[in-house]
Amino acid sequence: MCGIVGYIGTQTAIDILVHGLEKLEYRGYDSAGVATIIENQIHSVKAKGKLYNLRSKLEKESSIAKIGIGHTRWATHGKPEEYNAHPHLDGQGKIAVVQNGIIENYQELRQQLKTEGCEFVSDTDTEVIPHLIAKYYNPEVDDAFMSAVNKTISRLDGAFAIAVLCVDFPDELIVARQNAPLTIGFGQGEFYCASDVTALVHHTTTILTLENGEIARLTPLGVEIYDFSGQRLRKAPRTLDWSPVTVEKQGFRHFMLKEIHEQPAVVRTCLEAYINSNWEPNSNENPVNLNLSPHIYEDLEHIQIVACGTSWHASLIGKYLLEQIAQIPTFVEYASEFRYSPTPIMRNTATIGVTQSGETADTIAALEMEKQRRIIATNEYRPGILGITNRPESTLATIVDQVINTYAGIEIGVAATKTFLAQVMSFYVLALDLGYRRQKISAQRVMEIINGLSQLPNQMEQILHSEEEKIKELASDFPDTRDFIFIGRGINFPIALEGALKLKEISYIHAEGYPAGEMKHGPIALLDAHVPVVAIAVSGSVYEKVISNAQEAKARDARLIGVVVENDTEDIFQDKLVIPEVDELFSPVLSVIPLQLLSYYIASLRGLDVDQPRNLAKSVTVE
């Protein structure tokens, strides 16, 4: 949640800060603000609402400041009002702070500071930070600014990434990280910081990601990094292989639509990265190139997966694949629930954390807890924790034994599309790898699966080419619809959940996904002529069952929309979203695309902000 950005160098800071906030607005857009140092004074400008409100205020001012910090907010403590917007200042206006995260003991600190005479002007947890820094700031001690920030950090409980300015040190920007992402960018005589590299790639591709418990001083002369105990650290930056073009819309109206259209390329990239295209059934080589440690495979009896939101839906498909292809009992848990009611420790169990950003707070905490549980249970740690993520440089990578990179490329739209399919593809690859190693599938079946996967990108492009305009026209029938139901069975039940989630995320229409067979056990009471039902009815083992369940909905006057394969002859549906004929095993990769497009066009035709839906943020870094 929230996005922070900072700059120190030779350019005009405001321009860089606002541009960075534009790239970070997907992390939160309840309010925004910037602070710079001009003539030994903190100059702060804040605005409620989206970034254009702040930009309008700044257009009326001019600034030559070469140092500054900025923030775009997803409200946690305090309403999304201007007085709660960051940056927050101390009582004398000498120190400015922006923060991403939650200070869990802020009430205690706030009460103590109030008794010492501090006056608070916001309802946020962040405001205690500048007051604490001011309390510990002693200009007579060496390194007064850094010392005060370090003492303040030692008082904070929770997760935070902060950037701090002090008028007495106009050539220093101090940043620190604890359980919230923060990256430093390196330029020529200038340096940047941001919650995400998306804010940096227009300026530099040389970056260094701070780890938990690290604090850094940025000056025009360079970057110094320390741990929280004050020990100087030697760390080398790395070079990103991203370009600014990857974070532009490239002619599409919204990032979400662009990212839907990028999905065939994402699937191709994943297959090229992990599938041995020259594999032959008689070969002794592994058809999959995951390069996981042998410890992951040894005596493997169970797999447990922890995830949230869309990643949880991808994990449900993963469960189906791992059980049907690799014959491994698999359990999928909400990370937020697993943290407080974990399953009993099971021997020979691999744990997989799935998170697009690699920073999802509940998933990270669940994995850290699982790692400690394993150590306590066996008095040693045996590698067996994997991560599936689009950001292999993220916090996730510091916790798990190995990462499976989904290779989706950067995703800006808050509602996940291409990253969902990339996670699903990772599970296809993992299931194939484990099935082959465990000798649960024949060489011939391996070849059939590889061939089926290889056809998916072309089939996805066929849907985008032939169905998009039809779906756009269909979307115009639902301007005032208040409720939707999505149903599916087997491997496509998670697609019903995902289709419903996409619709409610961006259109604000109440939507629910159900296993088709469960409709008559209660949810069918919701149906009438005003509640459309979307049924995923693709060829396969459960096709006739889904049709029967759809008939039950039709008998209650519901408008039926079917996701069906080409040449489907069933006449029960008033509207059909057509996908190519495909083996049921691969159908989720295709069946989700019409549902993504339907959600997109319904929201777009309702005039809503598709890329930045209300109350949401791309990366959920708070509990």
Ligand code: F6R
The other form holds:
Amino acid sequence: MCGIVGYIGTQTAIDILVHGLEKLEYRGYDSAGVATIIENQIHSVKAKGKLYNLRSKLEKESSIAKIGIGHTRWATHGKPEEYNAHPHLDGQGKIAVVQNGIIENYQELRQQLKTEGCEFVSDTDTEVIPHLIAKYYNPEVDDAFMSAVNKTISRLDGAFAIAVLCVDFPDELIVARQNAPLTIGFGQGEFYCASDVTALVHHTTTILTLENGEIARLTPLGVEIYDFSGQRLRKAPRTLDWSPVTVEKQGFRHFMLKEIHEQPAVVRTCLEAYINSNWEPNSNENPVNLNLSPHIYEDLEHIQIVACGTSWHASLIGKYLLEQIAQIPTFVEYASEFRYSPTPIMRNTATIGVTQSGETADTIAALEMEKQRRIIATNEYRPGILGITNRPESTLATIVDQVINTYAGIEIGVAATKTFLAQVMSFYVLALDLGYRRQKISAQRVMEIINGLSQLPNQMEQILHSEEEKIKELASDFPDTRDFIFIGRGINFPIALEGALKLKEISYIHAEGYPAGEMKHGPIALLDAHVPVVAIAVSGSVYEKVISNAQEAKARDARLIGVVVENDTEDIFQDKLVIPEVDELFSPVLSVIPLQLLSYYIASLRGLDVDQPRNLAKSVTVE
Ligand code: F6R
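Since we've got the form predicted on its own here, give me the form predicted together with ligand F6R too.
Every chain and every other molecule in the complex is listed next, the one we just looked at coming first.
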């Protein structure tokens, strides 16, 4: 939520800032702004709404500044208006600040600063920061700028990443991080900072992720890093193996469509990374190369998973797999609920945080809390906190004992698609690993599962090839539809939830996912000829049950759309979205694809901004 960028070097700062903001726009798009230093003055330009508004303002001026900061906002404190847009300045206009995060004690600070004569022009929490820096700024002391920022930070409660300019130090950019992401990029005589590496890879792949409690000074000569107590830290940057092409649309109309199409490759990569393809039943090797801590293999009694949104849906599928394949009782919690009403501590329990961004505030806080609880409760910490993510360089990795990289890479579309499937794949791999090493499944079953998994990428490609045009056409039948219901059972119940979430978040159509058997306990009252029902009715143990539940919907005049396997003979569905025939165990990996495409085409035909739906952000770094 919110993206910040900064630049100091030899090029025109504005161009680099705007390019960076473009790459960070998925983090929020309520307003955007930049500040540079020109002739000993802060020059700030801001605009309400999306980045193109700022861009058109900037087109009217030319700038020679070689230092600057920029921000794209997801509104928390204060409406999405220009006066609340960052950068925020102190009263004399000498200091400019951009911030990502929330300053929890801003009311108290604001009140105090007001009594000292400061005037505020925005409703934001951020505006206290430049005022505090100005208050602590004493040009007489050594290192006046850094010292004022340091003193200010010691007054701030909450989570923040900041970038700061000061006119008296036209060759310094100061950045700091506390519980919100910030990465520094290294060029030749030029340096960058950004909330996410997506804004950096176009310029450099030499990066350093700032950790919590660190502050850095960027000058054209280099980067100095300190902890908040002023201790100099020696840290080496690392090289990212990314290419800038990763963050381009590559001919697709939207990132979301590109990412839907990337899914077969993502699944292939995940399988290649973790499944030992030469494994045979009598070999001494393990079929899966996850190499978790021995405690997990030996002592595990329960698994608890914390996640939000789509990652929570992936976790529900994970629960099914961990219980059915590995026989481990598994609990899935909303991270935002778990934080405030955690389950009592259970013996020998692994906790898994699942998050595509690796930055979701609730998931991060839930995992931190759990880690602390365990240290206090047992006096002896046993590694048992895992993270499943496609962003192994994220904050998540600094908390957990081990990261399971899903290998989905960066996802730009705000609606999660490939990262969801990659998380689901990680759960197959984890369940298989635990099931085998704990002797809960036979070698024969391991072979069957590996075979089933290895066929998925081709089967996914088949769906994309054969169903996409049909789904596009079907999507045009719903220009005015206001409600949708999705039903599924067993391992496909989470897919009903996910289908509904995808539709509502990008098309703004009210949609609900239900376990098919629950419809008659209330939600069936919603049905009539205006409410289409999508039933996931793939062959397997609950097929007949889902068909009966779909019949009940049809009897209430609902238009029925079925996600079915090839050669399905059932004739109750008005429309059929067809997936290859697979063992029920693997079906969610296939059944979700038609639903992703359906929501994509409905939203796209309505002319909506599929990649950046209203009110949402890709990385939810506030509670
Ligand atoms: C929906 C979506 C969100 C995220 C949720 C958690 O398409 O993307 O529901 O799943 O905000 O985000 P992460 O996975 O980054 O923790």
